[in-house]
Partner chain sequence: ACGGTTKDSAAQSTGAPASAAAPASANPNAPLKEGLKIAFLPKQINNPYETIVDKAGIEAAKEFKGEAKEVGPSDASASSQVSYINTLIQQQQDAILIAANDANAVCGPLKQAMSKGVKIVSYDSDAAKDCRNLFINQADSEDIGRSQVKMLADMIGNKGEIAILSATANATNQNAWIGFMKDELTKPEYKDMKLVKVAYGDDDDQKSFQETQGLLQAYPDLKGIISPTTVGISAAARYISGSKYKGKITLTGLGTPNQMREFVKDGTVQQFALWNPKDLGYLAGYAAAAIASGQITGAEGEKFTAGKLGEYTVGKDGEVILGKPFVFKADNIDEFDF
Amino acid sequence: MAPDVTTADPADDVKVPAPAGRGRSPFGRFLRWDVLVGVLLVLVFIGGSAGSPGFASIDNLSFALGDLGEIALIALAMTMLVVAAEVDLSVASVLGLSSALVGALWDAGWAIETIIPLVIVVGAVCGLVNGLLVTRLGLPSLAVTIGTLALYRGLAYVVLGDRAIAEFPQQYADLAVGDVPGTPIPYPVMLFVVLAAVTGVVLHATGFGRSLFAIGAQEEAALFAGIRVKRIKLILFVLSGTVAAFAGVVYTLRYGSARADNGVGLELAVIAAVLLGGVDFDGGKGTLGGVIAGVLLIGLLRNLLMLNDVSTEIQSIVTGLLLIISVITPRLVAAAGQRRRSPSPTSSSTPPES
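Could you show the structure of that chain by itself, in the form predicted together with its partner chain?
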């Protein structure tokens, strides 16, 4: 084997990663991924308001935010999962299953007040199945939830087939699309704000949150520290299923249409937002603020591009580039900064994680 002599960057410390976001300079602190996403978000907003007249209108923003509702809700639970180094790809299918159930039961003459809690319980069970497979059998969650992604979506078709159920009660539909009285904020967005605040506190200030970060960063060490790793993971999956089912109810009422294929592909949008927000897919790193900024950035940017008649293909390219740029910029800047500061070209910089 010919050894590798010609690496482009010789200043290449193999081990000892420098801590992410705990840069010793204030510059380093600013360079955090999630902060960068936040800054981008502000730029998009300012640029949008200046450039396209319709963008900053209350109507448009209210709609754009409402449109993000389900993704944002699911992203909350997904953030916690990814921080704990797990992932749930079945969320969109749970959403679809929940939507199909709502439709089928409504069509069968059930009361919506019974349907909603029931559907949410079903979502929790879906999450429980994911969680049990992951924690009891020790299967990788990526594999498990790819399986349940097909399973739950399939069940949605079993439940509702090719039917599309509409005409849900007005007062409930209003809850899904209407604004909180006296504000331009749709109810789901309001709910999201509340839940986000709760999630933020749980994730960043409580013992449970600490446990998640520890599990994600080094599961064995967390186990040795007396953290109930399996139980916590199970809780997270149940939570994720529950939230996805609830999002399914919101989705159904918001569009006034229950179909088995509702929300197909939503999981990638959620994951993209979470990753864009700076949560490390390997677990143990990330902030909820970053994720919220990520969700908003993807949503508002898309809205802005649409308003300017930018075609979907370009939107897709922009989303992709944004993801790539958001991970690569902090590293490039950090590397450049290191090179400038250190006296010799041999820097000990290593990007946040390898």
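What I would like now is the form predicted alone, since the data block earlier showed the form predicted together with its partner chain; can you produce it?
Next up is only this chain, free of partner chains and other molecules.
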């Protein structure tokens, strides 16, 4: 009989393992990685408020949240991909291709109402190409999306070259940079909140979400349980490309400039946020709440460094360090937990003396 892998609780994510045969203590629950990231987020906010004038002001926090819009949106789709033990490194290049298409078509006299849906469809096609290469040819997603990262960025330069297109319709630019009336919340952040709520329900409260955790935990067992692994992964890649293209539209309107090099390196910030939030790069573990905390932590750190006139190069170094820490630390914690549960040689029974 096939193992029922889909009944695993998706909410039981990255945590310090409790000793065998014992329930999880309140202290153990506190030591869950995503909870620790949330605590670190609070500490960074408190430290930034105390050490940097203006950091905690409404205007600055609104700016910091708005600056996170594209990373936060792409992180939602990336979370589901990584939970299913896949990754898409081409998202920033899809964003750049989307921006280039917006600029080229606008410069050619197309209506923005026609451009936006067309660009989103192109993003879905980019995701479809990634998904087909992974699911139909059996290629590793890491290698595939490194290749399409270069491919899609090259296509962006073919479409727009080194030109910069500006002067987009003001009413659409206002949606990318303006706040929801009566609040300091930017429109892209409000959109993220809505989509995050939907993603959270799908990931943690539906059969589709349980299938993602099952695939990430043990793909072969998921196949035996009747889960359509290839179809689900294909859907995830298409979703990733679609969201990245939409983020490219937001990015273009927010900065008021369409360029082929828009979003270069953004995939590192997205991956760092997802892994920092406690999603296991090997799949099968993670929470959306942890990812949101990771996104906010990276955003606040970037904003704090910017307020202190730290160069973009140093900000990239910090992002890289956070990425390394987010990969290594949970594994060290898990390894330490396994050593604690393993019986030591001295504690094993010794044969009686003759």
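Residue numbers count along the first chain shown, from 1. Bear in mind that the values here come from a model prediction, so they are computed numbers and not experimental data. If you superpose the two forms and keep the largest set of C-alpha atoms that fall within 1.5 Å, you have the rigid core.
When the chain is split into two rigid parts to describe its motion between the two forms, V94 and Y251 fall into the same part. The chain behaves as two rigid parts between the two forms, and the smaller of them turns through 15 degrees against the larger.
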